[in-house]
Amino acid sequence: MRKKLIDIENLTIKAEEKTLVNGVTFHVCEGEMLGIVGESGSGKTLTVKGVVNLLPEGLDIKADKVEVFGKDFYHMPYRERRELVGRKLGLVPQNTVFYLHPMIKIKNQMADGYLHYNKVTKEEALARCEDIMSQVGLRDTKRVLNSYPWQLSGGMRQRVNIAMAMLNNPGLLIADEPTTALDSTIQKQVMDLFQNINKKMNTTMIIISHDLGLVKYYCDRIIVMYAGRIVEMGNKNELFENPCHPYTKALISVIPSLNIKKEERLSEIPGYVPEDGRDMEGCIFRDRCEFASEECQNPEKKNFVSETHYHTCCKF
């Protein structure tokens, strides 16, 4: 087996009394990529700042083991440990309209980041820039470089902070719905140009995102999170020729393809994704299920339909 870049055990996060992420275990391979997909609130972006210790203030995570590059992220001293993240690891936040600096060009903004890890000028430092720019599919580079981030659309400042991720080459990249706000050619040019890093330079890679279809196309391997916990996680043939958890075919339903009919309705899941109670005894979607019923508030098991494929749903 591939060495693990992450190793993750039993990962709870609460605010206060509340929990919003319920015992998470996965891990990453070196050059794997992997897909995180559910509905919003379900934990995806908060388990992966857990993973990589940068939790907003005033939340609580217990785990049994957080390993990341082989070491334990909590217990590493506060220096190493950002050197490791500057260097090692490129995010792709999930917000991007907060994270650029609005009185800050964006050719000083990206710039910085590369000369305080490398020892180049500053010439150097933009022509690297404007390269991984057009890499992300950004034309006009120089206007970009020059504008200030409300200048520019949703998109193009969505493709500047993926640009900003690759700079440094970094060993793992996480990216939290880094296309949602491409159309799908971009996308498709995003997607690839990750694809491309994590084949040639090995780069593992977690992608998050609500779109099945994408990460159908690109992961090895796939967790489906509802809620704060996993239920359902496989190879990516596995589970989508094969889903077995309601909640996983509901969600690959709701998709328009392009073949729909038009006075055809679109499926829809019907309610919300809990906030509370998401420490409660047994399976977590059984109030939006159309299958529930007493025996679905047995404790929760892992079904495995092989050793890479499981389930949590007691029914199938």
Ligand SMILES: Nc1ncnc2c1ncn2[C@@H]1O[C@H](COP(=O)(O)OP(=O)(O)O)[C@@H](O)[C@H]1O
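Residue numbers count along the first chain shown, from 1. For clarity, every value in this text was computed on a predicted model and none was experimentally measured. Compared with the form predicted alone:
The candidate at the hinge, the spot where one rigid part hands over to the other between these two forms, is E80 among R128, K236, A292, E80.
For comparison with the form predicted in complex with this ligand, please write out the form predicted alone.
Chain only, nothing else included.
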């Protein structure tokens, strides 16, 4: 049994009286590559940011348990919590344009972060920056370090973000939609890089994505979220060989296939993810589900297919 780096029970996030994430329970084990998938607005990013204390202001978070690296995260002194996040957690953000300051050179943005947590000289910090940039596949590292973000391509900015997240050798790396706005070739390069980091450095990873097809090839285990709730969770083989929740089945059905015929329409999921009513009893997906009945208004429960695979649908 691998050690749990993150252990969450009954996590709920609210904005005043509006529920955004409702009763989420999951864990992440050491060395694991976990995928969290769902449409935009499903609560994926908010859930993970809640776990690591990076929520926007004005949101209220409650949970029965939030343990990060074996520590009771929300009962730690603020300084210790901040130190834990800075040293042991790395975040690769979704938007490479807004995350990097356009008027500050890459070397200053990277080195300042490293200097904050390590008692080293500026020269040692820059040497560390060059080393980690080489490890994430960036060439001509001196030129990149002396560049402004707007002088780099989207793929290069993403690699810079990955390098920044890896500077302090974190035990856990969180990547939020890491391939958004990248072409398919660069997407594969970035995901291959994450896989290499996971395998060679034993870095635990959480990949947040709306692309179930991409997560299928890289992650060990997958959480499917919808409207602030987990509707299915399992090892990737279990999930794809025996999807149980209608939402998971719908996500799998919309994965593009090279076998599709010219005149055949692409699959789609009708409707949209609701913003309101996330704390209502019963299945939150029922308004979009073709199998919905009165039974779906009963309180949700976990239906275990195996020790590692469960879903919340009352029909399957």
